[in-house]
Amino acid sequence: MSNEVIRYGIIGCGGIANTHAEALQQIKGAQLVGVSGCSAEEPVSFAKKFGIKSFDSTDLLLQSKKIDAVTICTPSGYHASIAISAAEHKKHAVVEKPLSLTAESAKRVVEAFKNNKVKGSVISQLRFSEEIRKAKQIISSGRLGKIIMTNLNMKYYRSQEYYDSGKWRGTWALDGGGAMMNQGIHGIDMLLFLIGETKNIYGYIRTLTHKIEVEDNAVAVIEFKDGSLGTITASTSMNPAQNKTIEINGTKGTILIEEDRICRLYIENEEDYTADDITMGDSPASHIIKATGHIKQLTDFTQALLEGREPYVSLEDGMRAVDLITSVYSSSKTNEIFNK
């Protein structure tokens, strides 16, 4: 590996790698080299796009000793098993969120990279928000006081011709989930960066206005480990969609998160801060990804490799993210409470 670039590889062409492609093309100390499909057809034209090299399997581009570490945008079913593959290849990576469909699949890709020493990282771009590094501040700092209740809202909208876009969308087999694990992940990740992890989860999950295998409508309560009580809504049914929001009330004061940016602050004996403007996050069209978030992120990763340090994101954090959902699909199957 080179000590002043990391060479790149992209895994997968679909929407999501052009925003990867039109990152890693932005970042000092990265350089775009090469990119694999699911046929040796598919990358042709994103390569030609993006002026880099098109490998007609993925196995070529994990053996080529041109790249350094790869970034993962298939569909979400392939996720882990192609990470395992980049581990066992000693190639970095990074993987588009979820890190995988299920907690044990998850454990495995964790453990494929600290056997091969080599470093990963799962998307959680909102973790890069200034804002939301603030609200973390201002929790961790006991501002708010004891932690009591935090509400998560997630009301997007989907229509059916979104899932019949892709025929891996809305399925269990590929896409893992629907308004928990495709749309609502981001949101879940935020809470337990900002909360800390779980202790109690108990959900349920149902198919209420679209035709696919997963859930579009979701709620879960939960305990976490400090003690607090917590509550997840999540939906790809709601029209017109709602901008994401998470409230997070304390013995002292309450903030309330809207999108990435803290929409109002309040603190006992100090200013209450209300924000003017929010824009709508969420919107109808908005799985259209802005490429600001994710080069936060992988310029971190990238540092990170040049640096010889772990990433701001890890592996275990993915993997939580998708124990807590996957928890939340179990709860409803077997109507019982899981224990963390």
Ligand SMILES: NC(=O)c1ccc[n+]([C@@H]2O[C@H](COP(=O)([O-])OP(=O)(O)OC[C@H]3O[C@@H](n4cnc5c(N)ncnc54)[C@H](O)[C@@H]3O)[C@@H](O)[C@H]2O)c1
Second form
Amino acid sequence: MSNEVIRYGIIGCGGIANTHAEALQQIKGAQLVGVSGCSAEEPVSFAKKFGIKSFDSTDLLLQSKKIDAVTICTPSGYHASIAISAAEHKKHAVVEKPLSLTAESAKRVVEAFKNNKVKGSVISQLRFSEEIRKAKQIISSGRLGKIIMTNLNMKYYRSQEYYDSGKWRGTWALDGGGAMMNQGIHGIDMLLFLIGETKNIYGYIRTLTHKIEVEDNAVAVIEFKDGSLGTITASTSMNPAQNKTIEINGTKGTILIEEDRICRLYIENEEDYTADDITMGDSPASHIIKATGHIKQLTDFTQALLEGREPYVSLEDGMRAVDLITSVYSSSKTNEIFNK
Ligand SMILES: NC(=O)c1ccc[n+]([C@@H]2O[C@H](COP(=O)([O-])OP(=O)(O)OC[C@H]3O[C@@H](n4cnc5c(N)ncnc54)[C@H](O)[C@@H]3O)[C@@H](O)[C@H]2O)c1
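Return one more block: the form predicted in complex with the ligand, after the form predicted alone shown previously.
To see the whole picture, the full complex is given below, headed by that same chain.
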């Protein structure tokens, strides 16, 4: 590996790969070298657009000595196997969310990176929001007192056309789940970041408004390891959609987060805070991804490799989110409470 620059390859060349390419081309210390897709022909136009090499296959990209690290932007069901292969080829990797589709395969990914002494991270762009970090600081410093209750609501909209736009979407084999595993994972990861690990999980998932295999509506009841309680709702059936909210209540105060910003903060003996321009509801098209979070996370990963430190988001973080979601799925199937 060159000491001054990390040379990247992107695996997969669809929607989110464009965000990765745009981000990597503006990060100091990162150099985007090439791309691979599901055939030799597929990445050619993507490669031309970004002025990079088109690899005929992912195997050839992973064998290239001109690449130090990869970002994995394929359908979710391929994340774990490609990440393991990347680690075995001694490539560092940033894996798009979700890290994998099962807790077991997530564990295999973590072990592959450890055994091959390469670094990995999973995309979790909200952890790079300054407001979310501020919220974490408020909670960790005890300003809300002991945490009692957390409610995460993710009432989104995706059309049937969205699910029909790619053969992998809405399937158990390649999407791995719906409202929770695909869209809701961002909020679930934020919940784990802000409150911590879970102890007991109970949930229901249902497919209510789309022709898809996976769930478009889910609810879960959670007991966290700190003894606090929580609920999660996730949907892709709500038209008009609403912004994601997380309300956290402690013995001394309450914080309300909307999308990635604090919109209300009430703390005993402190002045109340209300954001002055609380956003309107999420429009049906607003799942278009802004690159800001990816730029921050890929910058952190690049710096981590250059400095020889661990990245801010670990593969274990990705594993915990997958574990929580698959526990909700298992609970819905068996009607059992899942103990961690
Ligand atoms: N972090 C975020 O906010 C965010 C947003 C959107 C998508 N994603 C994630 O990114 C991933 C891709 O989503 P997308 O919307 O870009 O999908 P997409 O269908 O637009 O693109 C997937 C790409 O992967 C390629 N591909 C398929 N199988 C492959 C294989 N075996 N090897 C190499 N390439 C392969 C496809 O040909 C296509 O180019 C999903 O896992 C999704 O969850 C994350």
